[in-house]
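As a starting point, one isolated chain is supplied in structure tokens, in the form predicted alone.
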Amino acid sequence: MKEALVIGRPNVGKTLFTLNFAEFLGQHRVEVMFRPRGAASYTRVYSVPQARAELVDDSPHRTLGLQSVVIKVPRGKSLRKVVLTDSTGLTDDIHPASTIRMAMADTLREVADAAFILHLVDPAEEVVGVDLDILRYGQTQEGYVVLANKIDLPERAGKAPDLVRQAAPAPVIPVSALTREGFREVRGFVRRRL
């Protein structure tokens, strides 16, 4: 099975877009595989609203490690598997909690086993630093796409073009992970590379 991983920095909407696109493609229940570092591997099914409930959070880094869910992606009459792996945030600085540093690290490592890389980040926010990083390495890869994430909100969707010629020749979707706005562009894409 092929891996999408989901990267970006903290609360860019990383784990609504994972959960949300998995029940858009048809899942009502997910079962999602946690891998925290240093530590066994363990599984929990839940229904949509409950991972969202327990999954996602205003708070920075409230994903600490890798975790991840199988979608099936439609590719002609069959569907494919993918796995979709949601991610620890990226920052710039060194963070002081170890468990943090040692997520981002995880996340990091993950790029290079990565199929498809969905780059979630804020079109209202400057791409620098760690994104600028992300966005320079995602443009040598053929599986790579920005997702403009939050584009519900007004001040985000004009700055949309702006990415568009910053990210170029890497493609850019505009999204909303709440809204599930652009999601059809994105199974596009991902079935697209099946």
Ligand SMILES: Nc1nc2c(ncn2[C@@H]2O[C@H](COP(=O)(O)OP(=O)(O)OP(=O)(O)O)[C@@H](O)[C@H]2O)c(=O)[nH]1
Given for the second form:
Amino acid sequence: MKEALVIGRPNVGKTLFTLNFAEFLGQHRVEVMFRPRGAASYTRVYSVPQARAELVDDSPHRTLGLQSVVIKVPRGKSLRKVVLTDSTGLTDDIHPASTIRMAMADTLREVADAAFILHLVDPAEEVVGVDLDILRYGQTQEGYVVLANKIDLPERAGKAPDLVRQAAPAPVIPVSALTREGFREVRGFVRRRL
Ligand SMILES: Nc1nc2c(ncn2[C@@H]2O[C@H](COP(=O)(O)OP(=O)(O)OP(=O)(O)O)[C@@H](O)[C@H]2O)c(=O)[nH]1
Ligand SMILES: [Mg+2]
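Alright, leaving the form predicted alone aside, put up the form predicted together with the ligand.
Below, the chain from earlier opens the complete complex, with every other chain and molecule after it.
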């Protein structure tokens, strides 16, 4: 199965995107595979509302390891399975907590294996530091796309054109992980490359 890695800064909306995109593709229950460092992987089954309540948070660094769900993307008359992997948010600084540093290392290690990189950014913020590093790498990769998230909030939509210029030739899709705006376009991006 191909893997789509959801990557970006802490609190940008990676987990909410992962769960709501799985739901958008028809899943009411999600089987989340947690892949903690140095320990065996384990799976938990949630209803999507339950998963949102447990795994999404207002404060940064909620996700501390790779968490995967299998999504089914329609292609022609069939459904193709893709592993959608949510990850630990990346920061510019070396984080004082070793668990967070190691979780970030796991995120980076996953980049090489992913067929798709879904890079969530908040268009209200400058693309600098770790976001710029990911963008530069992504611009050389076929399966890379910038998802300009939280477009439902004020000031984001107006910033999208700047981001499109900066990211070129990589594509940018404005989305809201909350309202699901842009999800059709994300599905189309993945489908065309399966
Ligand atoms: N308005 C709005 N809020 C959002 C959107 N996406 C995420 N949020 C909120 O932003 C906060 C962080 O969301 P998460 O999905 O937990 O963010 P994350 O990137 O997984 O964060 P870490 O796991 O800490 O790296 C939560 O309060 C979400 O409800 C969006 O598109 N619009
Ligand atoms: Mg998260």
